[in-house]
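We begin with a single chain expressed as structure tokens, specifically the form predicted on its own.
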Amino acid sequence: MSRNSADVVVIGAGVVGASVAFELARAGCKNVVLIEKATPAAGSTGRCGAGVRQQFGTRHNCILAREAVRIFEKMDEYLDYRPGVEFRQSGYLMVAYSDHEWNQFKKNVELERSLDIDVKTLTPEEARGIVPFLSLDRLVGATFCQEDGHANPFHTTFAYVQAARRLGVEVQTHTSVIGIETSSDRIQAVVTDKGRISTNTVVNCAGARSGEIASMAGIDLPVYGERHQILITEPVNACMGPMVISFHHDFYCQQTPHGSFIMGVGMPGEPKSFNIRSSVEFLDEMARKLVTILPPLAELRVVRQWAGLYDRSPDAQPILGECPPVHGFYNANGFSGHGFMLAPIVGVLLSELILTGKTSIPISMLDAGRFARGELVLEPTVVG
């Protein structure tokens, strides 16, 4: 029989909310339920692109992906998952078209270099010496980490939820959230299809559908749904090592382990919404880029495409924390195509600051308020 009270409830089995379930069961939270409406990974996790990156714009988007990458680095131990997550840290090589971008990308390497983070600027023919088919036609320059990479997103959720389960978590897949009682501005309980559930605290990791999760709750939470769409190719001998990224382009590029090359890019105009059927509109706007940045890669047949959704905010960046008016109601969400790299360690502060009030990294700066302060926060190097 399913718990009919908990003292945390976790919305979402993403890796996201995966990740936050076992951090609370690691530090001590005896009484964790993980509320899933389909299967672990089913969502926007699933359906994306699994890169890490560390090369950020900001201070602390730069602090919270180390701290990820540092967890990545030993996941396997750590959750105790034998067939491994497969994070290989085959770099980032980011690309720069013009001077005011080039200048744009000298800055972040100062500012990662500060942080520990070990970059490099490279001219275009020294970016050409790690991806040897990179077009060289009006590219500035090049910044590359060998420590970013990528993991397999499936595996990564499912090492999380099975850790989170050895720990004593619930994981209530198929239920579906239809309602959060509040009385004075607590939380009371979450109400399933499934049952009600009495608790005082719920994490919200809904992914696109946050924004539905805390209205029910009375809140005006401003995440919502944006397609992303991406696609795979035919397996090829490994030729390409990092993830090559362009944000003058919205492009992104990596070769997987098995030998396939997985890529997208960002699609102007996309509004609102929660479709996530892939268009033709999108191969032929990935085609045109491809043949401008990585020539040769135009040959490869596609196998497959998809869409999934981005949980945006305003800003652009994640919104963490408790949520007032309402006591007990915490965010992780809105990571606006973030959430898979900053995963591990959200679960982590999320953790800290749930059961004891304070973080070991500062992230009052990420609450919901800051729209209402208009206080946003704003990340110079983002794709879409």
Second form
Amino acid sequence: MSRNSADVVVIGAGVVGASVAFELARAGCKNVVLIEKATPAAGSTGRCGAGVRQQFGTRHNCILAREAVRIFEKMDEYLDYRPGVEFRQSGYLMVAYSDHEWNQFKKNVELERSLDIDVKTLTPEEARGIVPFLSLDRLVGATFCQEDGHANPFHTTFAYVQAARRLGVEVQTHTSVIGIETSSDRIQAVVTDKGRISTNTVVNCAGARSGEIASMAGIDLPVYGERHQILITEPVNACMGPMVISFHHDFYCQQTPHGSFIMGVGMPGEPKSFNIRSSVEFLDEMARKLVTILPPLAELRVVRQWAGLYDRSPDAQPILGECPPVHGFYNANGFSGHGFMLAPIVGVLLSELILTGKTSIPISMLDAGRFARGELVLEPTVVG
Amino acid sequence: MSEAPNRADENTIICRCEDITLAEIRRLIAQGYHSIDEIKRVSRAGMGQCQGRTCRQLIARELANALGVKIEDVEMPTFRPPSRPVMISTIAKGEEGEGDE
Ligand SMILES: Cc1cc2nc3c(=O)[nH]c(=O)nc-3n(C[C@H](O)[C@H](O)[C@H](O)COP(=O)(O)OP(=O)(O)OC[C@H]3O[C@@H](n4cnc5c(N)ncnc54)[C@H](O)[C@@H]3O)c2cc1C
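Now show me the form predicted together with its partner chain; what you just gave was the form predicted on its own.
Every component of the complex follows; first up is the chain already shown.
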């Protein structure tokens, strides 16, 4: 028998919902139900690059990412997960191709260092010392943080889900949320295709589908899906440590612990949609950029290509916190390409907010009300 | 059935690209991973060079046995382009796959 009432219902078992559900239970919330229409990590999480970086241009992103990294570093023990989440701190190398970009990078480094994030600026030759394949053509400079890295998105999500279950969270898979009941300005229940769960608190972690969930509660939330494509090559010997990322080319590339390279480029003019078809144009674009940035890697064979959705918000920043006018309706979505890396700390903060009304790190500037107030948060350092 | 042949069975490599044994697949099914996609995500079975050409059927048979359903009723994963490994530098054309999320 599934539960028909809950203290908190978390919608979506991607990495974000799994983290939120776990942290709520860990903080002592007794009756948490996590609802997933497919299986854990079946959404964007299972399709993502799973990169984790602390190099950002805004203070809040640097701090959130730094705290998330601290959790990733101890995650296997924290969640008592035997297979391990494969977190590797193999670094992020951010490469600049114009003076304008380089000036921004230098500002970022100043900010990052003031927040205890260990980032270096490198000349093109020094960058090549770290990634010997890097083409020097038009490269102006680079920044490098060894503590950045990546993890396995499936294992990370499964680790949170299993730990949450052990703490008494009920995980309902193959169950879709189809309605949210409110009375005046309060949440009353979540309706699924399997039944009704009465509750006063809902956390919307439905990724690119978060707009749909919000509208069930009568809320207009500007989160939409945007396709991003990615590919993976045959595995080869370990030969590239860090993630290489170029905002100028809208490009990233990383070797996984398995030996495969995964890489993606943004495609200009991608419309709002739930389309996750792979396209031929992406392969062409990817090949073209790879040859200019990391030429020798173009000799690798692609074994698989796929696409997933960014859960885009208007300013490409997350939407976190309670969402007036409906009391008890919380968002943790709109991550726009950074939801994997932020998930561990987002779970902690949402749990604090729901259970105590306060957060240990300020997140009020990331509320849903900022769009109406015209207070967009502008992060200069994002891909896509 | 005697013990010995069963144990030998369990050492059979099901996914040759990623070196995954029957025992491993059975353990995952017992842990509650009940579709080919879920098993793929947790173990990498079917993610290698051949993209699941051989192991998919074998895993489907194991799932059908364990869950007591017909093999046709085991959900098949989406097959993703490119269907043959192709060198990035020689990419000229691909294939469309999947649909909406
Ligand atoms: C190609 C690509 C590369 C990326 N690379 C990175 C990266 O390197 N680093 C990084 O940090 N981020 C990256 N991202 C972004 C990252 O994938 C997302 O921000 C993150 O996975 C969001 O997690 P989530 O749990 O919010 O969403 P999801 O994983 O999408 O989870 C939402 C869940 O909600 C479920 N759901 C939806 N509607 C309903 C409903 N009505 N009822 C019940 N359940 C429902 C879905 O099935 C889904 O499982 C990338 C994304 C893509 C597409």
